[in-house]
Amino acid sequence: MSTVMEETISSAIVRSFFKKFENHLAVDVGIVGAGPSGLVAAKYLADMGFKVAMFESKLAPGGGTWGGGMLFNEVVVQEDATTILKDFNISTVDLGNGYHTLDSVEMASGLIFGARKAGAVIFNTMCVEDICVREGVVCGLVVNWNPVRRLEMHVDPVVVTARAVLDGTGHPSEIVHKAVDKAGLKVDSPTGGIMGEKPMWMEDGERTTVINTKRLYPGLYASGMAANNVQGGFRMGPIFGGMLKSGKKVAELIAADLRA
């Protein structure tokens, strides 16, 4: 009985994989959390030539774009946000009051498309147990399969070295605890750890979560959601300007310095 049909998938998937991800095991940016400011972040450092590869834990990029606000998919972005959303051809409703409403699933569609087509791979359902540190700079991840973790078998991670890591991992801030509890790194707070995120004020958490995206440590930035954690800033809820602003504002950061 021929089995041709059946060996050239398998091979063809296990082949293909494979390549692409010792393709990345050294990249330039190394992204964790593929939700609205990584995706952005990806897409532009993507553009401007830079190696690019993000390691999302789910089995769906997108982070908390899909549901929307309460399972109701549609979500609201400022005007000054939509031509974000423009480079990634993602489509809005104009409420006429300086803001926009867009379909949560065209969105997260749209940046993980957008970001992907740019040149940035992401692995998905791959996680981030560690960061490497060498002489005062994070230079890498160590990385794992999710179910690994979450069925806690004892098997051992591999590393990809990067020259940038961005956690973009929302909330938690995964990666910059790693940095602060693991590594007793001092990050740029005003305590040099995690402030930890305010309740909900949507207008200042909006506005902080721009001005508290930065670089924390050499080699590590944090954006989006977990930026604002790191820096005590408030939750802002199913408006996601800030979002896609702080995914534009840390591509530069990161591009300038590692063009310097």
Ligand code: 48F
Second form
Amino acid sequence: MSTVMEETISSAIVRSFFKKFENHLAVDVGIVGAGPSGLVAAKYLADMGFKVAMFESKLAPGGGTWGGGMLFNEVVVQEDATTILKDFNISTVDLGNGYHTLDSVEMASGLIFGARKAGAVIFNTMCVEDICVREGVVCGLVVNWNPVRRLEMHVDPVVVTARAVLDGTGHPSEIVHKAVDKAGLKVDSPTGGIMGEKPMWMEDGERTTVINTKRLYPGLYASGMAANNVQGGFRMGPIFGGMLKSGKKVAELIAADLRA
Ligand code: 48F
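Can I get the form predicted together with this ligand as well, since the one above is the form predicted on its own?
So here's everything in the complex, that chain up top.
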């Protein structure tokens, strides 16, 4: 009885995973959450030559993209965001009124594939449970398996150091919460803390998502709904132009700071 194939396959998976993980224990940019804003940021940063690792607590990256609006698997983007989708080779249907529709499955899978192909590495099923702060700079992510967190197992995490940390965790802005509530940092918001997301107002939410995308503290940035939650922006539902533009803006901000 031969078990050569079983041994070969197990060994290949274990070796290649640990090579990948070890190679990303110190990165230029650590992105928490693989939703649309984080994935767009990951692609552009990787395209610029930065070493990018993304940590996504769920099995499937893509965040709130997959389900469209109310599980109708279509989303809407504004005309001026379609250039970003073209960079990912994602198709849209022009409605002729300044808006385009697109298949949410194509959008999620296209953003994931584009970020990965650009060179960003996505560690799915891993959650970030804490941050590192040294000498006034956010400089690392504390990571663990999400099933460990969900089962409340008493298992210590490991640390991934990063020159820049992006909170792309969506509505809860989990990483900025760690910065404010646990590390006691004052972030760049009107109160120095987290203002909290306001109710639905699509037009204002879309406009301010991009404005709210900024460096919050040395080494710490927020994009997408995380940025909106920190600055007290409105929610906007299944329109995604603001998310895409936020991801592109934060990539440019991070790149400029890392090159300075
Ligand atoms: O919420 P999400 O899709 O992020 P986003 O880029 O986009 C928001 C839109 O999807 C939507 C919207 C559009 O109009 O309002 O909500 O702001 O994705 C956030 C991802 O972060 C993961 C989470 O599973 C999701 O896939 N995430 C959250 N907390 C953690 C995390 C964590 N602590 N560690 C790792 N991943």
